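Okay, so here's just one chain, in structure tokens, the form predicted on its own.
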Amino acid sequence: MRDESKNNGPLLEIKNLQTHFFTNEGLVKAVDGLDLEIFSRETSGLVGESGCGKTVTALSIMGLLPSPGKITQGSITLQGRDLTQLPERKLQKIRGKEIAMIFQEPMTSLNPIFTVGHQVEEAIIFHQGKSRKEAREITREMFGKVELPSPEERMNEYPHQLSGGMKQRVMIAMALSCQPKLLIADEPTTALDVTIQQGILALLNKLQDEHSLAILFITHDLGVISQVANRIAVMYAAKIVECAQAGEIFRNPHHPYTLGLLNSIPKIGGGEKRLPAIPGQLPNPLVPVKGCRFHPRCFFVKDYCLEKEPPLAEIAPGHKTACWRHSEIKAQSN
């Protein structure tokens, strides 16, 4: 959780991304002028309900879009290439070896055929040349690094033999086998029980350190991205709609949604009162909202909010907020 100087620029920078996806049913803008910085050595959380764009985002940068996806604007640019321009041979090479990532469920990237051990080896073959020996002797070491109790027996192994969360460690394995420059954690300890949460979490902090990595962190929850995250980024129906420094966004939030998920997190002491929900669920995302997207479940909209669309603006130095009433948000955060 590192908070290096920024004086060199961010190593993944997107501007106005614009992902569609052209369904049978009518345009879903997934990612709707999404800007974001990660910088080297940093962790990024991106945060917000399922359906808003989070796993998008992810498979935008990773060139992995399914089918009818499609990146219609925008740029994606890592260390001074825009990945969105480059051919699908090219991002083979990149995508492994200088982007990684890893999924909320382990269990659905793992080939149940083969040994967890094969499977890491794979990628360091493909990705760095090296001999099945080598790759071997590699996969053994970072099999130690993340902490896999036994790793030369764990090596010959099958997914459907290891827990939920000795899955998800072989996937922090395989991802950072090849020494990336960014990870990516889509819902990393979603799918798994508290006690094994915090050791995943407590790890990637470590190997952060240990290996450089800028890492960013995807979730719904901002209980868990407290734990490990330098910036914040609160993402609401494709766009983002808050971002700050991580104290920032928990000591002074500006925008509606933001507070309200602040509200849901449970409070050490709380007893057993009932916790404030968001009211209404996400927009249909084949209806256009006209306005301020969260209008329809914010307490503090006005006419002019149905009318006209906010801009991300910054209104602090570093803190920058998509609403038009963020001045009351804060008077009624503090």
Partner chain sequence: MKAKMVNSPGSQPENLSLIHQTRGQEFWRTFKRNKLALTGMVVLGFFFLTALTGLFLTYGREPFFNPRTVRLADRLRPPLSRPHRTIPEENRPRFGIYILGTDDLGRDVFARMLQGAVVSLSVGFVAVGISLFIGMILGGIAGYFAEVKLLKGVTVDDVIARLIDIMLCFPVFFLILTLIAILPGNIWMIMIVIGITGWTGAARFVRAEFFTLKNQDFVIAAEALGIPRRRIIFKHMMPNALAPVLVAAIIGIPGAILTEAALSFLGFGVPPPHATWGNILAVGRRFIFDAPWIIFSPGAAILLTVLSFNLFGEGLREALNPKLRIR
Second form
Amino acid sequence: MRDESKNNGPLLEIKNLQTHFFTNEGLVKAVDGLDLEIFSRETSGLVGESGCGKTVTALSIMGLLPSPGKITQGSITLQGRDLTQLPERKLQKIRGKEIAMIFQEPMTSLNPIFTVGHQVEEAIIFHQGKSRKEAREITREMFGKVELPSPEERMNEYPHQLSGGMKQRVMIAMALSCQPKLLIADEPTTALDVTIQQGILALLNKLQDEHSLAILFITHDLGVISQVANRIAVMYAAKIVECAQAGEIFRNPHHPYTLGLLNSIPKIGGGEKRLPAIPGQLPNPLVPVKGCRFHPRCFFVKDYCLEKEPPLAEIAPGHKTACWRHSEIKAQSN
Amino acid sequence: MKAKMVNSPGSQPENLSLIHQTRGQEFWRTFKRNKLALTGMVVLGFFFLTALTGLFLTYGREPFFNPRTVRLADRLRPPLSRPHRTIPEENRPRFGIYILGTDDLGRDVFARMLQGAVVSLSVGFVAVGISLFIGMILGGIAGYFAEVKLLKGVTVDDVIARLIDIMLCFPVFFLILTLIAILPGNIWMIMIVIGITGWTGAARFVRAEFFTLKNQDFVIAAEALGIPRRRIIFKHMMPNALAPVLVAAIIGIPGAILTEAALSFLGFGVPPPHATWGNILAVGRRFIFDAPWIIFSPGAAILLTVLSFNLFGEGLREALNPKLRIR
Amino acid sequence: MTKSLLRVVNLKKHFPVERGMLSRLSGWVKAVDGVSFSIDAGETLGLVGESGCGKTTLGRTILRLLEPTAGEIFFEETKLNELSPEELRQFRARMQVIFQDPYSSLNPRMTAGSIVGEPLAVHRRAETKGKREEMVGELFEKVGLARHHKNRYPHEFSGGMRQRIGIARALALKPKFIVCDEPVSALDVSIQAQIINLLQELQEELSLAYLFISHDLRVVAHMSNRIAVMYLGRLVEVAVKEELFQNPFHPYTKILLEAIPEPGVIKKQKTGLPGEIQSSLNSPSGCSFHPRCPLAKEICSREEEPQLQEKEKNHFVACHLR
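So that was the form predicted on its own. Now I'd like the form predicted in complex with the partner chain, please.
Okay, now the whole complex, with that chain kicking things off.
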């Protein structure tokens, strides 16, 4: 699947992205040299823990960075256009029309004083210049597509009348109403119950096939990502540490962080023995780590890991990792 | 044992948090960014010093600046003018000039302003202190014992909330006027009356804070640990409810100062010959065209104090607001 | 049965719903509605359910942090319902609670040391102040914190370390039973495992009994000996962990098990459970799960709410169809 799309080149290409926050406490490099390719018809998973920079990556793509955040270096290329160089007016046209985003909290993304149908119509009118009547028609169709029960009635309801799962479906309908090429989903199921989560994930998979959509799926949950992603990038402390096909990441992790994350998830039927936890705390973004970012928590650490930062290097076709000792880790994990 | 080592973050280098500073430092950092609030604080500092000077230099039998000396030869003299030669030596102003001029009885406006500053600021603080005291007790009771039933399903909270509503219905200024007219007029009575009519704000803030705090996990944890109720209220809840109340209090002070000034202006305030900003203003009103400096001084002082308190209070609110903090 | 550390019989907690100016009673939220179970010393009972099913309320009601509407709670054969407020306050030393949110569970205006030391002082567990400090230091080390962290304030710690302070506070009075209310849900994956291991080590060392509440079946499965599944204020299935996973009876349990996203196991195109969790305000007639149940028959809406019955040895299910 990937080889096919690679012929056409990636839909979105991020090169050496640096997004920095100039806070009162000091410089926070929220994204520090990130490379990522997103292909059409593919779901790219971006996995990482809180504060690793995954949401900032998404906001950098959307051009929605809150102050004091700024892209200081690098490029984000969407089909030949570098989004970091575009003026705000042009970005506004791309946002919502070519790239759409859904968030963790569907609650706060919807305006409580308008019906959900009206809000989706407004988005269609703004981006596509359709009449109210046409917009209403499209909205009805989209509500059906996202499998909202009795879509006609739902359109006339207010956000508080819908459950969390239904609100997220409305958000998906709104995001897809303008036929975007790329959908960024930032922890879309984290606030939902497992049984509801399952439905949303299945819906995203279905819609991707129907609309030949590219999805950037951001989550902290390795279980969720394996349900949707074709390719997975693992992020740690503002950088991607490993990136490969979904199956490959789970079968053959080559970075000690990926390996540690996989091991530290409890497995059903896994017995009562201790979980092999990753020691230590998440890194403090204000204090840059010398050498490899992961070395203070790494089981495989050697002297040279403290000195020099490993580059994200291709170790097998389509499999990149940023670790000096990746070959030994492979042996360990098997 | 090995597993223990792995689990212990103590073996890691110190990596405690984003913010290696105390709450005080953090507060100051946010506060000093607000230049207006900082200016307000400086101006308030100036008025505090003035009031302190006034307290030491205008009271007593033979004060350094005497606000009571009447000099009929020097009526309505403009600021920075020299006294008339007929004025006896002991009645001449200090430094040989009337810094802010004189009023219709030839009294030194500067000395009277100093004395007035003492009255205004102490009325502000004491009255708001009384309001806070009443408000925190009633608000705390309403918030903590909200669900306790009294009679026929009426809860403690119902009673106090209705009491607050009733207080809010009164036109407070006329209530104060009535009370002052009945009661003996002295400065303490004015403070008490302003205080007991102004507690509703503090009560509402504390009540709302207690409602949220009561369901916070750390309060439930304290209860689960068998910590006595008194200690939960005073050690765990009250300190966490204070920040918004403090802000409300700071913003409440200028209100009390204005009320006192208005009362004195109308002649219901602190009885003469004691000077207050309000009664200096009242005197000046009659000579507004002949001697505008008499109303100018108290007017400017009231304006600046009230404005500074409000700016300072807003700055405090911003710096104490936990939503603006990084966790 | 007499050996159980904690025994709960037909426990109910209903919250009144009031409407309008005059607070007229308009209904009841049956957050916990007839729950019975027991926990042995040193055992972990896992409690799973989706948000709003009443699991947190259940945890708080059995500690009498909320007054039960009906039912009985026995702790080592002491009937908790009958304790006077002062007796209860003394009794609280034996049962503790750990919370989900490491940010709201610590008083922001107290140092870590005084948070952990306060129960020792209130219950007079140390003769002198120096001895109390020593005990606090030992507790800090026990949960993997350094002694010098005592003088720091909660906001200076990360989420995982704050959770450790919460655990030290719960251990201070040497309880026999701890309600763990989603203790790792708010933590990052790599920190979760550390706290889970810590809780297990402490359990073995101090022979603690846990009621481990979580919405995450993977975590519950790892921690528990037995698991209780809760839906809308009632237990629908209780069984030994292995039995529950191999042989789930209740349709809701089955759906929950299928919905767990296992890393690396690609189960595409699952549709999940139709509908959303009902409000416990207007629970439907009959079995409360029948509107979402894929196997629902006529009997499920007609008959009474099914009761928890022993279908196999130590395997309890509340379902008409089984």
